[in-house]
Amino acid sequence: MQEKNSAFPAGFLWGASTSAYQCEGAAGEDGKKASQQDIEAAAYAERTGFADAQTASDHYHRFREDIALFKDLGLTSYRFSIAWSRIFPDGTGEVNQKGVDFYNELIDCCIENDLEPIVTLYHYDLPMALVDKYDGWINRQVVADFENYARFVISGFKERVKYWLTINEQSIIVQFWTRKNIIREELQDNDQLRFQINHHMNMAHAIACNLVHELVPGGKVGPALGYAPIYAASSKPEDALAALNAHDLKNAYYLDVYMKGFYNKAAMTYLEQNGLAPVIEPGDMELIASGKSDYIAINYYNSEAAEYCPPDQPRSFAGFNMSGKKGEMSGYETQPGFYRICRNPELETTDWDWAIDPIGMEYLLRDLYSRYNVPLMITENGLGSVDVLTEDHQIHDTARIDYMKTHLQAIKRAVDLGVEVIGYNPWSAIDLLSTSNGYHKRYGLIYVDRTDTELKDLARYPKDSYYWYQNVIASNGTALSD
C-alpha cells in the first residue's frame, strides 16, 4: 500500500476525455443530422428539465480555445469521439464533407499542440436514421453499416491517429439500454435484446480492430469498457460465489470476448438458462475471434458489492440517482439465483450514490493485467459534483482533487508492481452534458458557464483541479507524494 516517490513511466499519456454528443453541440449544423442521443436527450430534457444536446458545451465552435487550455494544462493526450451522423448524416450513403473537415481540424489542432489524439469510434450516438430504418443495434444490418463508417473514418485519419477505441462501455449499454439507445416501447420488456445488441457490438468491435491493423501504420486499438470490480458483501461463501457470478456476467462476459474471442462460459450458461442469450449465427464467433485488441481501456468510477440472491427474486438491472442527494439510488441490479448488487457499507459514496474506492483502481489494474497481459489505459475516471462559480470566477473543487489524487496514487502502486499502464484520461476535460444529470452534475477540469436552463456565455474557467493536475503532469506524477 506504500507509494514509491518516483515518476510515472516515460511517455505516460497525461490526458483528459470527452464525447461528441456531450460536448460538441452544433447538433443540427453543417449537414449533421440527429443521432439517437440527440433525440433521447431532448426527450429526457422535456421530462426532467436537464439540458439537451443541441448546444452542450459548444466544443464544435470553441475547440481551438479548449485545446489551448488543454495545452496550458500540460495534457499530452486528448480522448474524444467522432459523431457518426456528422460524417454520415443518414448513417450510410453520402459523406458530409463539413463533418470530415471538422474532425480533420480537431485532429490537426491536437497535433499542433502536442496532444496525442485518442479517437473513440462510437460513444452511444448512433445516427437516428438507422434507428428509424431498422431499430439500430437490434438489427444485424448495423454491423455492416458500422463497418462502412469505421473504414471511412480510419482510412481518413490513419496517418495522424495511432490510438483507437472501438465502442464505449458496452456493459453500461446493456445495463441502461433504453438510455443509451432509442428502443421502441413494445420492445422494452424484452431483456434478451440487451444482449443481442451487445453481440452485434462485439462483431463491430472485431471489425474495427481488424481495420485499424489493416489500415493504420503502427496503430493500436482496443475497447473502452465501463468497469467496476466486484467484492463479496460479506465473508459468507454464498456472497463470495455471488461476487464471482457478478464478475463473470458484468465484467468477464465482455472482456473475455475482446481478449479471448469467446463468451465467458458461466455467464453465457446463465443467460441461456434464463432466455437472455443472444442469437449467434454461423461465422459470428469466427469474426469475433479475429479481432485482436492491443490494449484495454477502462472507464472506472466505482466498485460494487454483491450478495446472494434467491432464485425467486424478480430480475432488475441497475438504477441511478437523478437528484444528487445521497440515498436516492433508484435500485440495484438483481439476477435471480446468481447475484444481487448492494451498497458496500465500508465505502463512502458520492452525492449520486457511487462508491468512492481508489483501492479498487489498483485492484482492477492488477487483476486485469494478470488475466489478459496487455497494456491498460484509463479513459474515464472522475468525480461528478455540483460545482459553484464564485464572483471572481473561481471553482474550489477540493473533493475532485482528493478523488483524482487517491486514484492516481493507486495507479502508481499498480505500476510499481509491474502493471503496464500507458495513460490516464480522466472524465472530463471540460464540463459537459451528463446523460442522467445534465449540467447539474459536473465532471470537468474546466468550468463551462451555463446551466441546464440558461446558456449564458459558455465561458471557460479552469477549476482548482485544473491547476492541481497541471502540477502533477509537470512533475510526471512525483507531486502526488507531496
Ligand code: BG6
The other form holds:
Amino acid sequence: MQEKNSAFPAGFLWGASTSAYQCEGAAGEDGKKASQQDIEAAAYAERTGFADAQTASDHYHRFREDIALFKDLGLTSYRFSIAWSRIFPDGTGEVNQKGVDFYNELIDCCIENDLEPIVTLYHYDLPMALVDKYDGWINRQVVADFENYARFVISGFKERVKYWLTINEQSIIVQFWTRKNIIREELQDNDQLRFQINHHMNMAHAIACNLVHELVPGGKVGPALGYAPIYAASSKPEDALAALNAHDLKNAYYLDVYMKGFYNKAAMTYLEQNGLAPVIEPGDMELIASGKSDYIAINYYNSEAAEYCPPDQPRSFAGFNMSGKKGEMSGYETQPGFYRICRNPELETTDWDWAIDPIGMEYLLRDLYSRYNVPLMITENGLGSVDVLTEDHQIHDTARIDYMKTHLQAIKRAVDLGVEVIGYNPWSAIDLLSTSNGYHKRYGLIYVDRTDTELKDLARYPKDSYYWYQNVIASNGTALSD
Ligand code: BG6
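Having seen the form predicted alone, could you now give me the structure of the form predicted together with this ligand?
First the chain shown before, then all remaining chains and molecules of the complex.
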C-alpha cells in the first residue's frame, strides 16, 4: 500500500516522452531527407490506411505551443529524440544547418521553460541514404557513421543537455526487425541478422557512452530498453526455467552488455547452438566493455509469461495485435527447447492484448536495481487507446489515469524499498503516430486534433489525464495516495 502523503524524492524528474519521426512531421522540410521510418510509415499507410510520418503531430512547427503546455502541466523533463537525417540528410557528409537550428531552438525552449531535456540519439529512424548505400544496421560501416553523427550532436548540445539516451529499444528492434528497419526481401528470412544488427548497435551504444563521458561536463548516459519482466506460466520447475531462459535472451542479453560489458552466457550459447549468434570481430568486445552506462532507462508497458517449449517446435518471434480487438494477437514468441511466451490469464489487457501489470513495474525496478545497482529512469509507460474528443473539446481518458496512477504507485513502493528511481517520462507527451496504429491508437496527455485520414487543424487539447498528472506533479506525488 502507498504510504499516506509520502512524497517522491527531491529532484525527481516528472516528464513525458516523444520521438522525432512520430511527432515532428516536416519529414521532407528544411533540408531533411527521408529516414527509414518515413519510408516504412508511408508503405504501412498505403497498406493499412493509418497515417504516415509526413505531418504527424506537426511538433516541428508547434513545439513552442507544446512546450508551453508542458510547462503548465508542471513537467520538469522532456524526453525527445533527434532525427539523424535532419542533421545529416545523407547519414554522413554535409551537415544540414537548419536541422541543427531546430534542435538548438527546441533545447533552448526546454531550458527557458525549466524542462530538463533528455535526448535520445536514435529512435528507429536511420537515414534512408544509409539503407540504400549499404543495408543500414546490417553493415558494420553504420557504427562509424553513427559515431560521426553522435559526436557532432553531443558536441553541439553538450552545454545544455546532461541526460543522454543512446538507442531506443534494441530488444524490440530484434523482435520486430523488419518494422524497425527496412530490410531487403531476400534477407528477411535470415534471423541471424536480427542479432547482427543488435551487435552493431551495442558498439554504437558503447561509443555514445564514451562520447558523453568525454565531451559533456557532468553528462549522464544510458540505454532506453524496451523491457518486460517475465513470469513463469505456472509453478512447474520447467516453466520457471523457461522464464529464466526468456529473461536471459530477452532482457539480460541486452542489459549485461550495457552494464557488465559482455553477453549473457546462456543466451549467447542458445544463439550459437541455433546459428543465430552475431559475428564478433576482434576488438568488438573491448569496445563494448569500454562504454559505461550511468543509469538504465526502461520503457515499460506490460509484463510477459513464459512456459516450457519442446525442442521440436518451430521458431517464431513476437506476434502482434493490429486490430485493437482483444484476443486478436497473431502469435507468441517461440524459441524451441528454451521457452515459449504465452498469455498470462491472471492479467487484464489493453485492447491490443498488452497485459496491464503495475506490480510488474515494482518487480522490474527491484530486480534491476539488485542486479545492476545504478539509478533507474522510466522513459516510456502509458496506455494506448482510442480517445474520444467531445464537442466541448474534452477527453475523458479515465483508463489512462488509472493506468498511470497504479504504475506510479508501484514506482513509489520500489522507491520506499530503497530503489533509486530518478524520473518518470510517460509515453506520450502529446498524441503522436503509433508505430502500429497511426492516430487510431493514442497515448498522449494532450490530444492532437487530427485523424489518420484528415489533418484537421491539429489543435491541442489537454486530456483529463493531463490535469490529473498536473495535480500529481504539483504535490510531488503525494496526491497518488488520495
Ligand atoms: C515503444 C516505442 O516501443 O512503444 C514507441 O519506443 C512506441 O516508439 C510505443 O510508439 C508504443 O507502441 P505503439 O505500437 O503502440 O505505438
